[in-house]
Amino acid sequence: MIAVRPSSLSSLQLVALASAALVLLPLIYITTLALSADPAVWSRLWTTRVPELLWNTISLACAVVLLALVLGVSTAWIVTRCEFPGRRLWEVALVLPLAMPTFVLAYVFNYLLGFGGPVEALWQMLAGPQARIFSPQSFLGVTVVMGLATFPFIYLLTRSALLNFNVSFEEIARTCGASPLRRIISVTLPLLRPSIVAGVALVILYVVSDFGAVSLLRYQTLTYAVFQQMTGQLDNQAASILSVLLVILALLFLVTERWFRRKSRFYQTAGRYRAPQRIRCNWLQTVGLTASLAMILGAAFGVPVCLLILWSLSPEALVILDARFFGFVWNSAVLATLAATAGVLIGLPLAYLASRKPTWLNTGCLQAAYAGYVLPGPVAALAVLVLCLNLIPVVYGTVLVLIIAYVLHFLPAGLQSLEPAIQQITPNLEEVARTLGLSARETVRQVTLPLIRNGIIVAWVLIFLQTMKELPATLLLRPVGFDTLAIRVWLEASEEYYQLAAPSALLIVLVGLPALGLLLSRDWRAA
């Protein structure tokens, strides 16, 4: 462990403490506001809105998890255990839905499955003029949209676990007379459970915190209700109460996931390790597997992108490609750049101190920064809004408030890359630099930062990509007349101006693709 001068150490710790306070203070403030609310407000919410909102949120999360599990585990199994033409292409392509924001997918499905839409017209040709397909604004419709948007989380983690799976366990079960189905249920799935549970936790947190899809599809969840209380009712106390319930719900999911992870520790022996062999498929099996993957990817990414391209080339869409539109592009790019840069600058001291000086203070500051995980967009916006109005009202209505909300919400995404990058660098390299006469700051600048450059880039890209797609905090906190691409998609799609929303939506997707490729290139060599 390197020796750091007291002055340098104190300055870093001050930065770390300030960063942790940036995340925790809004959460503490919003909790205090909720607890100090009039009991009549609590009673009104508990007797009217809360039971319905809790049921809608929890039932939607459970339904989406079931759909995402089926899609994610089955696709991961196909691309890792079967050998057929085009397998490598499908292996990468199945991650593309991560570049599709949920509010974009929601508005595309609203057109496809809505009343009088092309899918309903086709269904009426087959089943009669009175036939109706399920509405995208129903529980089933929202579940399908969210499931298609989130299954890549489970797919990625399950695929990684299957690639490192020791097939010897399955062979032992087979020699004991277990059938293929029994081997999957009794051996394979239990060994994959830690990865699957981690993917399920990501899906649940994503669904619980999502605003774009549920708002466009008019499905009442806690996140959507917080936004409605702030904008429609102008009731910050009721919004804070619903926010605290949402945070508690997210915390329960996180604690449950951690408990399952501790109870599901499986170690695969290295002495008799054997990698799984892929099953070679005949032409009929190849056609079936390819058709299944094409249907899933087409619904989650292919068809929406094709529609966005067609709409973007329409005369109505081409008319809006003027200086005002490129102003939206500029606003989105500047906000995302500032937020990503601020997130990396704030996250670096937190990750560095927790890795190199793991005291209770440094570790506590890092864990406090992860509190942003349980702050959905509207909750983070409400917390920053109330805090700024009461403490620093001069910054309200400026871009600075947006940057604070973005960093508060997306800092954990950057820390997930920064922390492992620093931990992978042996402290011996820094100790050698110190013995050669470099100061602590020179060592960090000349040795540590160049070695963790890739981790910094990935952290910056993650925050940039998330900020480009962020919707609820921008809706609530943006300066007057300051619109981004995500805002334009939401505003136009809310009025069902699909062609006008298409250029902004398509640009958001296209910006996300290179970032997604950069992230995949880090660990895709195992394919």
The other form holds:
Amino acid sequence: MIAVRPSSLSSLQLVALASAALVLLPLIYITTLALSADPAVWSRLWTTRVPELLWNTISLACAVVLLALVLGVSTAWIVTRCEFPGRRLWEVALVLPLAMPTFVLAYVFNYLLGFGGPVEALWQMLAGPQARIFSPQSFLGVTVVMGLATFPFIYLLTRSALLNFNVSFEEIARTCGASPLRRIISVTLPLLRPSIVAGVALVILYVVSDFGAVSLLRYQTLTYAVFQQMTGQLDNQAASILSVLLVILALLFLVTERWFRRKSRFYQTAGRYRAPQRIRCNWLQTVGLTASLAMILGAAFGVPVCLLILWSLSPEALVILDARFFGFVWNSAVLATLAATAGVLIGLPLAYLASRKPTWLNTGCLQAAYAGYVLPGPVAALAVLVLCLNLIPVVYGTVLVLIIAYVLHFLPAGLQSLEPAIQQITPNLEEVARTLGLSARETVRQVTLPLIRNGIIVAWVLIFLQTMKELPATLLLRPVGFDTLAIRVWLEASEEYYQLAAPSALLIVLVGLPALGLLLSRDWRAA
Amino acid sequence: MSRSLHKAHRTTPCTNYHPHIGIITTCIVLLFSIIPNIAAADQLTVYSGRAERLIKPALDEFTAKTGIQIALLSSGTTELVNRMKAEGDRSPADVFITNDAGSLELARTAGLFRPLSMREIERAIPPQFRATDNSWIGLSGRFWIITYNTRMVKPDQIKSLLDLADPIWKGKLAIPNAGSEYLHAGVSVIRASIGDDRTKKFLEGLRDNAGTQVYQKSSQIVEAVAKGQVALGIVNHYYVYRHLATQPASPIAVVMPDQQEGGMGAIMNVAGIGVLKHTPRVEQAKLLVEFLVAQAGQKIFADLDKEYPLHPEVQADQALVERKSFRAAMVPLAKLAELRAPTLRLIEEVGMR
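Having displayed the form predicted on its own, please output the structure of the form predicted together with its partner chain.
Now the full complex is given, and it begins with the chain already shown.
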């Protein structure tokens, strides 16, 4: 391999080092803050809040994973293994809930399942006037909301695994006389395990770091507690302690997932690949399948969107569609654009160096950048806050702090599409360009960048979308009067002004839809 | 391609290297980060810990009257105090308005406020509702009351806040969450009145009775009581009256607690205002204070927000319990600040949510 010019390399390396420092410093700072906290605060937290918070967080994660698994795997199996009218449509539609931020779903469910809400009224017509349904503001309620919001992760991964699945394994089991149930348990499911585990890890991290749903449904998890400590206490000791616990918890889940994946590698046998035959459904089965899919998708997307549209058209909501509202739209757009651009610019050198010059330093920088995974929104906000206050107090209360927090938090999401994009192009192409006389910079500009353009676009869109939906860090760090759409939804919804929250919520969902299409066509199908 | 050609190409100025994008982005980011400071040049920036709906009408009327524009940041009270402390002299805030005398006093002891000597204040607001050096000034009064659903509770069942710890109310009580300043202030007053041990028992009872019915917003507690989701709730009085003003038929009523012989009296707190020490816009800030303590401003708090105005000549709303008919707990407002740290510790020890 022809060596890249040393001068440009070292400047790139500096950028990568700086980005890694940007990510790691806040984490280190917050840990020191927690460790230097008064031991009395530690012991008080351990004896009172921590057991409850840990139990709430872990049990919620487990319950949501169970629900998401049932929904995700069964829907994926239906759309890949059954043939019925409308199958292709369902195949695409089942991704739609991903456009729904958890806080929007939570606030709609707060109304739907709420005390005296429509679902309860319906239930009382059947079961008598005194009948009660479960409250959305309970363990069960939060589980349902989070399960509906996250099952598409598992659906997507399981579906692509099922599509790339060699049926000969199942057929061999069949010729050996295994019953259908036995085939599913001992052949199909184990083969799906890697993708299911990856999906489960996504769901767990999502639940552990979620703020929107748990805050609106008043369910105490570690992430929500960090936020409450930050806003309710005069110092950040307790918040930093809980943050460190949260980081450790997320790290544990992440490491377990990696370990699982390494333990269970399955390889498709080369050649002789045959797509599975779909089961043809008769009309009765079709009706059954369509009804159950419609119920799942209706609860996760259809009904909420219809309600949002209805509320947005109500006179109360139309009144607030003034210049102030468009100011919020503008703020959201500006923040998301800046964060996405900054994220891509910081992510590119990291991913490039780690794949082209995989020294321990470069791969270390890349791994460090993934730390954002274990920094839920309030923790990222707290980390950036203490760091900025100590190092560069001038930027406190400006947009810059917010951007740093976003980049810190969402860089992993961007890297996940940048990294494979860069790895997929062979270094030979760049080497050819160099032998033909292009300089290192020109090679990057004329060969590498055009080739990884799609990866860059996907990374940018991902960060943009996530920033649009971001809530806790924005709440904690926004400059004066700098409200975003997500903040308006949360503020109005937390006082149960359903109509007033609807236009902003609907806009967030609508912006997410085309981006979802982009991701579907580029990212997931390739995966 | 020859070496020289390549060199010439490399130095062409119009080529768009990607480091340039970085520089441009940095510039944009910096530009945006300065915007708040530019915007602050010709208007008053108000940090407010009060619900936006309760303070914006008064500020809008001030703008209409004086032409002075106001940038409003509504957020949590403690969050804003932390923020002003962190921002120090660079804070864009000129004025701080909030709903808890304890927080105002904390901000004063942190040296955030500028003492004001204005005849208008002396004339309008009685001294017990201001800081000793007039660095914060109370604007309106509010009382902790017990609100109950008239279909579920009889008015004579409850006399005192302390009754709410009784296990008969298990699952029937809604309370504010552990981070809310008005809970802190209320618990401080109870501690000062009945001592730490009894307060702790009371809070444990409250915690057990409320269970998961712990709310971030007072308006949610009122809603929950009105719908019958819970039977009782602890809130500041005006949330109930604001609710009744829009829904007069709602089955909800108010007990002014602890008025019995030897009882501690109703827990009072004030919403107030302070002018930040470093602000260059002292004149405009003083105009705002003057507007809010004068009869016109006080009337907004009385009529719109249903609070008790502190100006002795301004009448409270007719629907409210006549102010002279009940007595308030004997704990000076400024004392709420020093009581707060041990109160927070107690609340944490009990493990309230």
